[in-house]
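Consider the single chain below, provided in C-alpha cells and representing the form predicted on its own.
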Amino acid sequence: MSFTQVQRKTPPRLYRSKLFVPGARPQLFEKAAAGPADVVCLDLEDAVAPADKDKARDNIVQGLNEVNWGEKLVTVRINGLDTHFCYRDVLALVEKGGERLDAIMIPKVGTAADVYAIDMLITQASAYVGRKKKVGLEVIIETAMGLANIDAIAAASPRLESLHFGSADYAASQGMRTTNIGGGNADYVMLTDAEEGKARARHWNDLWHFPLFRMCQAARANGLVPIDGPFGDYSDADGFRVQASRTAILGCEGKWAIHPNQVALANEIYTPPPKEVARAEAILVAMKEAQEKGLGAVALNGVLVDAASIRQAQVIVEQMAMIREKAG
C-alpha cells in the first residue's frame, strides 16, 4: 500500500437511491420524506421552468425548515454557474434553509474553479448566519470539459462528498448521436467475423462505460462517493436494472431515481446479493482464523483469499450492516 492513504470524506452511509423532487411541486415533499429513498434531492435546475425558479427556491427553503425529513440525507441541486439564479440559490439555502440541509449539488461542473466558487459562497454565507452544520458539496460530471478535468474537480474542495454522472448533458456536450438518457443504442455495436453460411451476430457496446469508469476512479482516489445518474425511461424496469447492475459492479454506491417507481429498484440493486454477503462474512471469519495461526492467506471453498479479500469483504459487510439497521 502507498504511504499516502485515501480517507473517505464522509462517514459510511446509504446512498442506494437518490430521489429527485421538483422544487416547484412542494406537495410532493412530505411523500418523499416518508418514502423509501435513501436520499432526497430537491431540484431547482432542470425540473423547474425559468418562470418558476424563484417560487421553487422559496418552496425548498420552507420545506427544509418545516418538513420532517427523518434520517434521510437531504440535498438540493442548484442552477448552473452560467445562470443568474445560481448565487441566489446558494445564499437562500445557506442563510434561510436552517440546519437540515446536508449538501448542495452543483450541475455541469467544468473546472475545479466552479467548485471553488460555490464553496466560497457557502463559506461566507455560513459564517454570516453562524451555521453549525457543515454544508457538503455534490458535483455532477455531465460535460466533456468536466470529464477532462475530473481529477482536479474531485480534489477541489474539502466540502466535496460525491461525484455523479449525467449522461444526457454529457452526450450533448460531446456531440454524441443519441437521445437516450442512459441505456444503450442499437447502432453502437460490433459484428462478429463473417463465416460462410452463418449470420453475423451483433453485440451491443456500453456507451457510458468510459465516463462512468473515470468518475468512479476519480471519486475513489479522492475519498468521494461515486453515484450513477438518471435512466430516462422510467417505464423500463429491465433497462434500469441492467444499467444499475453494471455501475454497481464498477463501484457506484447508488443511482438517481427520477420517478418514484425507480427507488425500490435502486435499493434492491445496490443492496449486496445474499450470496455475496454470505461469502464476505465467510472470508472475514476464515481470515481471522488464518491470522490467529500466523497465516497470510487461506483457501475458502477452493479459492485463495488474502489481505485484499479482507478489504473487499469489509466493504460489503459494513454496507449490509447499515441496510439491516435501516430496515430495523
The other form holds:
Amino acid sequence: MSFTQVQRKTPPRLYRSKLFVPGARPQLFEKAAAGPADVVCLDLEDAVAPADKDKARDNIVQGLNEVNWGEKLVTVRINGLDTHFCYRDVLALVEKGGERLDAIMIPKVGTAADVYAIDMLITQASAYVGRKKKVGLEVIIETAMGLANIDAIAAASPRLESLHFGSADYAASQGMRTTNIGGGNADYVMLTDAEEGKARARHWNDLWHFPLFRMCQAARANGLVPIDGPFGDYSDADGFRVQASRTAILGCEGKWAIHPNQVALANEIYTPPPKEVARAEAILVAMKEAQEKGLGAVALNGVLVDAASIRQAQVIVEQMAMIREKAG
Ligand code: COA
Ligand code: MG
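For comparison with the form predicted on its own, kindly provide the form predicted together with coenzyme A.
Expanding to the full complex; the earlier chain stays at the top.
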C-alpha cells in the first residue's frame, strides 16, 4: 500500500438502487418511501418543468419533514449552478428540510469550484439554523468538462460521498451521436477480419465504458462510492440487467432507478451472486489457514490465492454482510 491511505468517506451502507421521484409529484413520495429502494432521490432538476420548480421545492421540504423514510438514504437533486433555482434549492433544503435530509446531489458539475460553492452555501445555512447532522454531497459527472476535471472534483469537499455517471447529458455535452440513455448503439461496432467463406461479425462496443471506468477510479482514489446512472428504457429489463451487471463488476455499488420496476432489478444485480460470495468466503477461510501455517500464497481448487485475494474477497463479504443485515 501507499503511505497515503484512502479512507472511505461514508460509513458502509447500501446504495444498490436509487429511485428518482420528481418533486412535482408528491403523491409518489410515500410510495417511494415504502418501497424496496436503498436510496431515494427527490428531484428538483430535469424531471421538473421550470414553471413547477417553486412548488416542487415546497413539496420536497414538506416531504422531508413529514414522510417516514425509514432507514433509507434520502437525497435531493438540486438545479445546476447555471440556474437561479440553485441557491434557493440549497437554502430551502438546509434551512427548512429538517434533519432527515442526508445529502444534496449536484448535477452537471464541471469544476471543483462548483462543489466548493455549494459546500459554502450548505455550511453557512447549516450554521444559521444549527443543523446537527452533516449534509453530504453527491456529484453527477455528466459533462465533458466534469469528466476532464474529475480528479479535482472528487477531492473538492469533505462533504462528498458519491460520484454518479449521467449518460444522456454526457452524450449531449460531448456531441456524441446517440439518443439512448445508457444502452447500446448498433452503429458503434467493430467488424471482425474478412475470412474466406465466412461472414464478418459485427461486435457491439460499449459507448459508456471509458467514463464509467474513469468515474469508478476517481471515486475510489478519493474514498467515494461510484454509482451508475440511469437506463432510460424502463420496459427493457434485459438491457438494464446487462448494463447494471457490467458496472457492478467495474466497482459501482448501485444504479439509478427511473421507474419503480428497476428497483428490484438493481437490488438483485448489485447483490454479489451466491457463487461469488461462496468463493470469497472460501478464500478467507483458506487464507486464514495458510497464514496460520506461515504461508503467503496457496491454491484453492487449483487457483492461486494470496493477500490480494483476501482484499478482493473482503469487498464481497462486507457488502454481503450489509445486505443480510438489511434483509434481517
Ligand atoms: N416513484 C415512486 N412511485 C412511482 C414512480 C416513482 N418515480 N414512478 C411511478 N410510480 C408508481 C406509479 O404511481 C404507479 O403506482 P400505482 O401502481 O400505485 O398506480 C406505479 O408506480 C406504476 O407507474 P407507471 O404508471 O408505470 O408510471 P408513470 O407513467 O406514472 O410514470 C415516469 C413514469 C417515468 C414518468 C415516472 O416513473 C417518473 O417520473 N420517474 C422518475 C423520472 C425522473 O425523476 N427522472 C430524473 C432522473 S433521470
Ligand atoms: Mg442529467
